[in-house]
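Let's start with one chain on its own, the form predicted alone, as structure tokens.
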Amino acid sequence: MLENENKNTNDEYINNCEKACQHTSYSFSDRCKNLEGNAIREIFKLLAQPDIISFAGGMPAGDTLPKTDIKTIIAELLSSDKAVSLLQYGATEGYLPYLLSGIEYVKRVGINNISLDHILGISGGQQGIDLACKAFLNKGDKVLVENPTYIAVLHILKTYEATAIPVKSSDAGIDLVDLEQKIIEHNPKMLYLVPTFSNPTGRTIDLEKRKALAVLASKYNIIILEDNPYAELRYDGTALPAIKHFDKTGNIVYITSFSKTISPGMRIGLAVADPLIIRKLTIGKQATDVHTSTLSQAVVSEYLNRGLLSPSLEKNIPMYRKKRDVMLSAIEQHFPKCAEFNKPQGGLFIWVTLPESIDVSNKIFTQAISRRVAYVSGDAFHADGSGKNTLRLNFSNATEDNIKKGIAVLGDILKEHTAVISRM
């Protein structure tokens, strides 16, 4: 009998506090309260429905990740002396060997003359971004991003309450005379970009324009940022250095990362910059997460040491020119004749930009998916909230046959908008 009073009395105080808890207010943090959910990360609970046709994500394609490599690097560092070492703690600075072969690395975008006080290991390039934030970043300061940007640089910039400011951008990058007028006029800390195949728009800034941005870091004394994913996957064109090549005052802060050309999931990657500021980045990623994934750090570094990299690109490379002329073709077939593209010569995103009468933001994007066909509104990727006429396409990731579908699918909903806009 107790036994049945005492569990009504458990039942009724955990109802009691079911009810006190669907009336709970919390009181999240200035910084997070007014964050939302970065579009794109919010767009894969879509996209885990296999009859999705996605042009959404920024996925490297399936059958181009190295499995039999990484399984065969991954028993051999197990069954090594060296595998207790690889599974336990290591230093936030990163794992030797894979520092290492970093230095190598990044020689293949001009960056010489570096030592290990320079070199940091990250987990994933977004992580350095993050980082080089935490470490310049008070409330209230300003930063310049082309106009569009990355979408998670503007969620990282809101997370550390600073002001993203949108620079003028073309085909032929960012515009360099109205970066120095908002120089000027808004005292920023830092300017971030990504020079080489861009996301979202996978335009490319020449070799002028780079050598004149580090100037403009140096006399200007600000932190240029940049972002470096996609330097290796070129399928026209001639190979660029990095704008940190020209640095010659520290004012440039390298980061780049393995997800687009080894494998996103093992989330690693490389910052380069003065060694007072990788110092600062260390000690930010100390409270972040201690260090990257040792065992990911020797994967990678073997696979660089072993030379599979250049034979994995020259495989692969082909194969996403091809999706690249496919899905652009394509465009060129099915898409409204008011529709502007470009041709990127590498990278995995192709921008498309409609009169601004048509909102590819909310129907048309809702059509599409009903439709089983993804893609991000350019809107997101813009500081001003602008851009809702704009598109980016990612080819990467889906079948030649499914980029023809999916695209004869978005143009008949798109002709469908302009014909009645046109009508009106």
Ligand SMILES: Cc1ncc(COP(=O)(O)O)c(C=O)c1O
Second form
Amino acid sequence: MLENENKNTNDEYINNCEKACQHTSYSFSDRCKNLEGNAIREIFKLLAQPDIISFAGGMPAGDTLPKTDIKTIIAELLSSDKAVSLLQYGATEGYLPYLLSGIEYVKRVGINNISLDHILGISGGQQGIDLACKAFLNKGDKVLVENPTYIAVLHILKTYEATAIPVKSSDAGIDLVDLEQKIIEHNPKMLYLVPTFSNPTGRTIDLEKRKALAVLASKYNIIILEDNPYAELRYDGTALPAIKHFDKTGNIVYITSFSKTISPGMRIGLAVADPLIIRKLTIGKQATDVHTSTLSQAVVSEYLNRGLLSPSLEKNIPMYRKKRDVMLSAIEQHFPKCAEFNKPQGGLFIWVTLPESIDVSNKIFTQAISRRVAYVSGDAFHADGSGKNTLRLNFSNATEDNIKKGIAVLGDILKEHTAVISRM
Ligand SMILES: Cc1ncc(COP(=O)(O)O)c(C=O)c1O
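Switch from the form predicted alone to the form predicted together with this ligand and print that structure.
Below, the chain from earlier opens the complete complex, with every other chain and molecule after it.
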């Protein structure tokens, strides 16, 4: 009897709680309550549908992921005397062999003469951006971003209650005149840039501008957060040094990642900066995730030390170049003539601009999804909410056949809408 009574009280309690929960409005922090999911992460849910041709994500092609090499490396590491330490907690700064390979690795973009106190192992490039924002930004601080810019930065800035100030950008990259004006007008803490094969535009900042940017950062004492995950994916032209290469005053925080060249699932990248900055990022990281997976760091370090990255890039780059070219010719063939698009020298994206009156964020997007093709509408990348007439197309992840089919479908839909304006 007592048991039953208890059970009834318990059930009643649970029922009451459930009712209460349905009516509760949680008191989320000011920081989080107005945050919306990142548009691409939301589109990912749609992409779970198997028959969708996706130009939406920024994923490396599945067949570039080095399954066999990673399997071999993990098997060897876990049968060695390092196994226990690789499965244990590690230092927040990073796993020493990984940091040493990182110091070698960043020489590829001209970052030389750094020591262990200039480098931090991070759990992907995104964490580097987050940690830098955590270290530098107070509520209300201003951060300059290219317009358009990497979507997640806009999201991260909101979580730190900072304000993104858009700076003009064109095929030649960020506009230095507008940049300097905005620096003077807004007194920003930071400028965020993806200098090479940018996400979303595929644009690259040239050598002279890189030098000028380093000078501007010193002159106005602002931080440049240089996010460079695509530099290795170059299909044409010659490699460029990082802006960090020209940094004489410690104003540049360099972030890179192995997500696009080895595996995004490993969640692994590097931050390089002045030791005082690295120390602050490290303290921030202690609170975030303690340290990056030691196993991932060990695997990537082995992968680099065994010289596996260059041959893998040599194999993957022609494949990506071909996909880019297939997409470019399909756009040429199927898109309305009023569509403007660039030919990126590398990276994973093509950027398309339509006449101002065409809005690809809404009806056209729904039509595309109903015909099983996905892309990301460009407004998601604009700090000022503009860009509804632009779209980002990823070419790395669909097959060549699907690129042709998907672009033909998009071309059809776009022509239907642009025909209306050409008749007006
Ligand atoms: C410009 C840019 N920065 C950072 C990231 C995040 O990379 P990771 O997977 O290394 O966190 C991406 C991923 O798409 C990106 O495009």
